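A single chain, nothing else alongside it, follows as structure tokens in the form predicted on its own.
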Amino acid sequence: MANKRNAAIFAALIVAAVAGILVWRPTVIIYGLQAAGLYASIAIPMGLILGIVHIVNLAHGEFMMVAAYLTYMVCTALGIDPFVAMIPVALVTALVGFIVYKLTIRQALKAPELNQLILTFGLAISLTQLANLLFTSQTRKMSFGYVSASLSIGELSFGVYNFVFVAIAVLMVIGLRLFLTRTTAGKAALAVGQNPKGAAIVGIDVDKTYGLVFALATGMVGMMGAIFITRSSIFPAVGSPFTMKSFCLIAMAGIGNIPGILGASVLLGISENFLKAFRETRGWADIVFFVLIITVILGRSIKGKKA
């Protein structure tokens, strides 16, 4: 009773937090969650891999980077749309993603998870090596009209493409929900991360099911590289700094949770824009995901302790 009474109050306090920096700086909300939308667009596929898989894969953004680096490719060459490259980009990407789960990420499973980390981080260095020799460390960018297009609400003016990923990151828990509750692969996934050893039993093909799972998730942060060009510079480096909003997102939210990941999205968004609405926070608003996840982890610990 009394948990459900401060998980009220928590909730109202929320709402009543919200509401006051809508009415004072509204900026703040809406651009907070079109950032929260591409981070949860993001994070989710990961949270997939941790949640089915059990691995964290701290290359995660190095994929969405190669994705990119594949559509600005593809779409210099072919004069395309990233739109329309997005689908060939995906699949692509999803096969990399399976073949790297066949040479890799399926030899480490049954490893301790220091070494899995160390994996996978190689992977993620390896990566961005790779692309630092092919496209050097410059900056490229693709511009697009529709990515400035704007809205305007009285004296209040802002920009509306990014909510594209807001779109998306809900489309994304649609999906996944729908695949995982009504196919048989999505079944035979949730019951392979609930039970990999009983789902064997019952003949559930578990690597099968762990190289498809990868595969979807690879593809699915591929199909964000592919939407992430039309809006931001790319560079070797760009993808590290979402996979640690990611994996805070997915500490946040609990593994296994992805609906959550929404949550924790908008709390994060909403935060760092928070930030930046003040010339004197401004620097702060790019650590404050650290601040976020530090909080999670500790107010869980004081939790269990209590328990």
Given for the second form:
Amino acid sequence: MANKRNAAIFAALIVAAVAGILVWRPTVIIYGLQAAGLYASIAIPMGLILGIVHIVNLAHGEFMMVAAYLTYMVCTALGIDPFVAMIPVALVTALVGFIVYKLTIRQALKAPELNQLILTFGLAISLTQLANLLFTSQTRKMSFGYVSASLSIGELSFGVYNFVFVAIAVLMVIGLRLFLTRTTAGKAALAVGQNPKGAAIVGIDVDKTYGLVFALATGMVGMMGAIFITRSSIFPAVGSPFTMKSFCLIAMAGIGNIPGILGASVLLGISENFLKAFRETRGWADIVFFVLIITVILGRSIKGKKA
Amino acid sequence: MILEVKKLQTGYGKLQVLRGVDLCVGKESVGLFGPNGAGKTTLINAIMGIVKPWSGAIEFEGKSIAGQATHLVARSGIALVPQERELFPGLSVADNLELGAVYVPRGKAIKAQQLEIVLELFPILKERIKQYVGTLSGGQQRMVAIARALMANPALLILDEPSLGLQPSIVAEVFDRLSILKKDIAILVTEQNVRESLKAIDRGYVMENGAIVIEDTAKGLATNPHVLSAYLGI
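What about the form predicted together with its partner chain, after the form predicted on its own?
Let us now look at the entire complex, which starts with that chain.
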């Protein structure tokens, strides 16, 4: 009873806070949601890998960076739009992901978690340095007219392009949910995530499932890399903050809770943009996620102690 | 013969557990008894490809399956009900049962029919069909594990300690169901509960220190002085 009442009070406080900010500084909510869409759509594939393969892929953001460079090369060479290049780039990144899984991750699945972390951290460094060698550390940018599309409501004017990330994040959650609960392959993937030994004894090829899930997730983040370049300039280290933020969001949502990543992203996006709304606190926006992750971890351990 | 194990040796790391095991199962139900640590589960794990054999042969329906990957052994027609059940707790009873059938060719072909049979065998699962398996009681989970294995329409059903952790009334129920099954499927069952299982089997082996020490019919085992003193406390 007390728990339910507390949750209701907490929810009411959040609704009140959001409504208050919406009236007072509507752009905080708008840009907050847009940022949340970007964070969530990059974090969701990482959550998929962690939930099923049980690997923290510290090279997650770097896969996005690689896809962004790939998109840059394809689009400048052929003169096509990243939204056209997105599908082939996603397929190539998925293939790279599958090969990386077979050559490296697979060998470390039975190793202690620390070895897995060092492995994916090493992968991240290798990919970043590879990009450094091939493309130098100079930033690259592509400009598209549609990115600056804006909308005016009364006196309020804001960019709308970034809502594309919100749409992608929501589609990813719905798509994954349908795949995991309605298809045999999806159910098998969930089964492997919950009990690999049990999955093998009913005839599911666990290794193949891990490989396909890893490829699916890297393909998804590859698609995000293609879209990412439409709004941001890229450089070899562009991916690593996204690895950190994705991990933070997954930790906040709880492992295996993919819809929860949406909620956590909204919290992160709005909090960051709230600080950015004031000149004095603008520089502090980047530490929001540290504060959030510390709060969540502390909260969990206190809750764990009580239980 | 459906299953033939010849001179099987295996273990974990440098520790040898099985020291030349010979065992066969025809169209019958066979019990495998022995104290904790005798190697019963290791033998089953070796048959299922969970532990790789060091030497010896394992043949299923005339083909060697020694050292094959677990999922391939399962697809060839051997279904296992492990000691720890190994279910998918976050999936519904229906999904657990479906996954039992769809990756095994001989189960997939008659999926709907098998579902009807197992739900008739375990009516409680019909009531819980949409419930997450993790929310079921231990006894009900054991039934899901047996039902999931049957969904594969196996030629050989292996049960590792099916009565472990169950209350006596449910143990009787499980063995009751096994007696119904043994008309159609070859069964290999390991048990500590020798008294109950002797009623359900045709033949049995007693294993000690990684080797078979007695092989006899159920009737023979029930009157064997060693079995009586060591396992039935008489």
